[in-house]
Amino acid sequence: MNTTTATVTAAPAPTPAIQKEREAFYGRADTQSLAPLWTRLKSLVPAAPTPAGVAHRWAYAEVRPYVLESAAHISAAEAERRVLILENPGLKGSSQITNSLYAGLQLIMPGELAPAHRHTQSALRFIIEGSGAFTAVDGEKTPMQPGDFVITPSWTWHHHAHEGAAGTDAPMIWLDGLDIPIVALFNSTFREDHAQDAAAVTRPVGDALARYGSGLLPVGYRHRSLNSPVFNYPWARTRDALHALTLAGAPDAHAGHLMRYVNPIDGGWAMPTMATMIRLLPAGFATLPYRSSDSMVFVVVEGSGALRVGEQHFALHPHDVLVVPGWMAHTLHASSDLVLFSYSDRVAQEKLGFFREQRG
């Protein structure tokens, strides 16, 4: 069988006269808000993603004092949400941790209430430290404990409060993750403030988990939201499930023991725009290089180790927050049993057919 190999011959460079003529044409076209695609094609449609932002670590021991100090400058009520934004150093001024996601550390002190509102952005909370605080979402109040993953679906009323005695030293801190840049891309940002500081609580504590999070569903139930009906995934259950995996086999060479939070209705991701995962790396385990098209935000839940991105080396300690831009190869190394929570825009990319990964 005969085969032929096509070769691509580079076009000859234009002469100065031709280039001058083209530039004059481009200038005339610009008066009509027109631009030549052929001068921009390779940058608009590159061969591979260009990472947006940089890999970075927010060491919790270093940023925690700033989070706590914010309470001396403004109340939760005045701030509405007393949060210090985790802004990617490579995206300065954007209020973004990745090109598509937002992150911040929120503080609420005993006796405080962060007033009720709703917005089209979806939000997640991953609880870092403290006790005594709760969030109320769409009529149900749930206490928050370290390691809990809590969902605030799009356009649901929600408020936060700390039921500890005012003046006591028991701060509550959690990571906020929102799809603000994704919603902004579609110019679909809406928000509304509630008439009252606290929205009405109409269901008992634990109602959603009891109805939908125990392998059971109410007969006749029809779920119309893209979010999981379970909005608090307690850490105690998650931790037991992770450690049970270690009894069933070796960790994945590129990911460790990795699990995703799921919507119990259809087994899909728990949220429609943000993919949330939890992983365990046994002490002494190191992953092989991995990269994917989604930028990843990590939170160290337990243990210690290291994250390596190219020539960069980040030590990992409890509560540190890290970001790895999309399509940047990285490895994880566990000094002790290491647990990491993470979120990214992978779920949105998968639905649109954009997601790619490379294991190498």
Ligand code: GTQ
The other form holds:
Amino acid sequence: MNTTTATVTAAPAPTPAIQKEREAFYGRADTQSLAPLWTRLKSLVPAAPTPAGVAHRWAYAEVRPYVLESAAHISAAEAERRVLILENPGLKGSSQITNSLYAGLQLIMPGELAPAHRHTQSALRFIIEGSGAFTAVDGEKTPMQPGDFVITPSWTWHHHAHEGAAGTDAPMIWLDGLDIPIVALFNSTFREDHAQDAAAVTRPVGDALARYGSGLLPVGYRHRSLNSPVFNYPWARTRDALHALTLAGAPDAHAGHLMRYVNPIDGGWAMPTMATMIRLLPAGFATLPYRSSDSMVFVVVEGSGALRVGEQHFALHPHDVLVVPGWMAHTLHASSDLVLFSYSDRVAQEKLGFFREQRG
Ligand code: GTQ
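Can you swap the form predicted alone for the form predicted in complex with this ligand?
Shown next: the complete complex, the earlier chain at its head.
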């Protein structure tokens, strides 16, 4: 029904003659690179987010063989980064998992090195399986262990290597999350290859965690990065914190026991463009519906259960990766204690003032 007020009256539909004149005008305006807003206003400025991409699950049991097979086709050195991109089936050809973010599964085999480079995109790593590999970021090596959340800040040199012996040690697989589409939106992409395969390592292993991630800070320390100075949040600590929470009280009805990875300098998010969180849903717990304006990527860390997005139902098993487009209400159900890592562009939306969420 059309709304009629003192100032807003529904316009009568244009006659074919008027419509023809308008089309002719649009054609002439186009020669001056001009276009009418009024034919596009509702789609340019919709009442609520229009779905970008689809909800989807990459079942780890199904995609793992492909990730491993990639090693038969190309080395980490030749590929530079041997990654299978998790491309949203609703965003084919975009290399995007959401409207604003990228995801991929990276594989490094024992003895391999992925050479040092740097770029303006920020990367997060969530370690899925394996042992014996490290990433070196801005002069510090950190071993990667399943469940660790690792940050590669914008424009920091980084390389990855597996120190295990070929044939005896396990391959290492992790999820890469990058803000490639955000940086592309601003067309501010820069990259540089390091002169050496491995950039210089100047600090001992564990240095950043000891200095900045122990509830302490060096006196007089001046922080100069937009990222947390802690660049590996080890799973052992995260798991202990989550399980302590289960003893302390009831989970949030819409989210479970939900925690965010924090920058110890200012209490903000750990990264400037990607918000990272971890949650635990106790066995038998089901959340009430929740939606937010950020499209979310989930990784199942432990346990099993289900994710419902509208009419869609996805069973959840360890290491599955899922995407929920923004503003789609969803619920989670835990069959066993269920731990989920997630990342989204929420931190960027909050800074720019348009993040929204709705419970129920
Ligand atoms: O490890 O530096 O998945 O530069 C995509 C681009 C990983 C990386 C990706 C990258 C990297």
